[in-house]
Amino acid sequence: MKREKIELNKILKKGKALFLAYDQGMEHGPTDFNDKNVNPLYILDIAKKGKYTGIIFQKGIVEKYNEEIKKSKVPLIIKLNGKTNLFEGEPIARQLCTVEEAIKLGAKAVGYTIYIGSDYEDEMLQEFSKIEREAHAEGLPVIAWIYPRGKSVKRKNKAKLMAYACRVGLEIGADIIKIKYEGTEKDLAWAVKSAGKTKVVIAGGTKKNEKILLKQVREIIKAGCIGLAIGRNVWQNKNPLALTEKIKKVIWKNKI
């Protein structure tokens, strides 16, 4: 199978990122949402006015939104599986989408979540790779949620996890790996540095204290991150765009 040219450029500015993620309806229900962010429009306008460098939706509101998101011209990133919080056995998260359907609802790049540690680690790597495949064939991107989860890690230290789920993206033939941010700075850097030249973005995670998120965006910048995934930290925010300023000066005029 022929491999295109990677067009990380169409979802990256200058080499950083800036990604607005919106999977969590899927991942964690409604909880998080109230009456202004639950529609999937609120979310598009502010990836649109802060100007994002991509948005991150599940398909089923691509196919429903696809109008309106070609209009806003924010880079589209399909996440091509996913999994509810309802189930507490072992992870495991299913394809839900394909890389030809990612492509004709124009998406710029594709994401998928692999949960290493757990039972079913070995199946999300087999689907990752044949994803990759036929992502690669037409020059899209592939960013990998690459998070350490399952019985088989839980007394593991989860700074050591963090740079071993790095490697392991550098290893499948991740672009982009996303990860969470565990431990300091130092145990950060050495994680990057364990992706090789595989690129890394930090998941913005639970909401907490603008203060502690913006000093954590700078630690994730000095550490040689390319920049974030980031949700509810946005647009749970009274002014989310305001916000956005804020972590875009230190990731592009290095404001650290």
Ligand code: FBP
Given for the second form:
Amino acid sequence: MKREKIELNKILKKGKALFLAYDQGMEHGPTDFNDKNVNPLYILDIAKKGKYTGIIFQKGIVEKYNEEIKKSKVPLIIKLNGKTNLFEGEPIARQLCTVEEAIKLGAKAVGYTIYIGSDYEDEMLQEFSKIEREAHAEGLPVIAWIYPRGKSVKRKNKAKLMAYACRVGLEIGADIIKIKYEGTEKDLAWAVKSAGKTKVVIAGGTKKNEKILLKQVREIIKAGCIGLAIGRNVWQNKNPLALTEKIKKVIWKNKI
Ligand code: FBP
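Moving on from the form predicted on its own, kindly provide the form predicted together with the named molecule as a structure.
Expanding to the full complex; the earlier chain stays at the top.
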């Protein structure tokens, strides 16, 4: 099979990443939104003015706002699977958009969530593996959201699972792994080490106090992650661009 050089630089700046995540409308519903941030163009504007190295959308938003996205020149990352939080039971998120569609829509990278530990882990691993093959054949980077979830991981140590998620990301061929920060900075450093040459970014989570968030960002960078794929903490903030600048200082100017 043909394998192109993976164009990671299109979604990184000096090897570091700051992605603006906006797939929560599907994952959580519009309860995450207010009058402003319910509009994808508001989010795109933050990504453009804040010079984010990527913006994460599901394909429906990309199809409807394609002109504006292209004009913004913010590198596009399309999330290929997703689920709602209305669904109960063992977590599974199946593929909704193909690599070919994503490329046609202008994606510079694709993303896919795997819930390791779920009863359906094997299906997601298999689907990811097909996506990885197709994307890499076109030189497209693949970002794996890896979240340990399901009844079998309920009582397991979260810090250890963070390292397990990173190792799985390396083994399955992800270029970047997106995980949640659980445990200490030392636990995270071990997780990053476990990811080997695969790069690690951290999700923001629910909105928290700015000081706490920035402390976490400093720890994340010190632990060796290349940056963040953050959503609610930025676009639910009253001044998302001011917060973005503070985050960027930590990521690119090593203000730690
Ligand atoms: P946030 O920074 O808003 O947490 O976004 C990160 C993210 O991974 C999103 O891409 C995704 O929609 C959401 O978190 C999923 O969160 P969860 O599965 O924990 O509800």
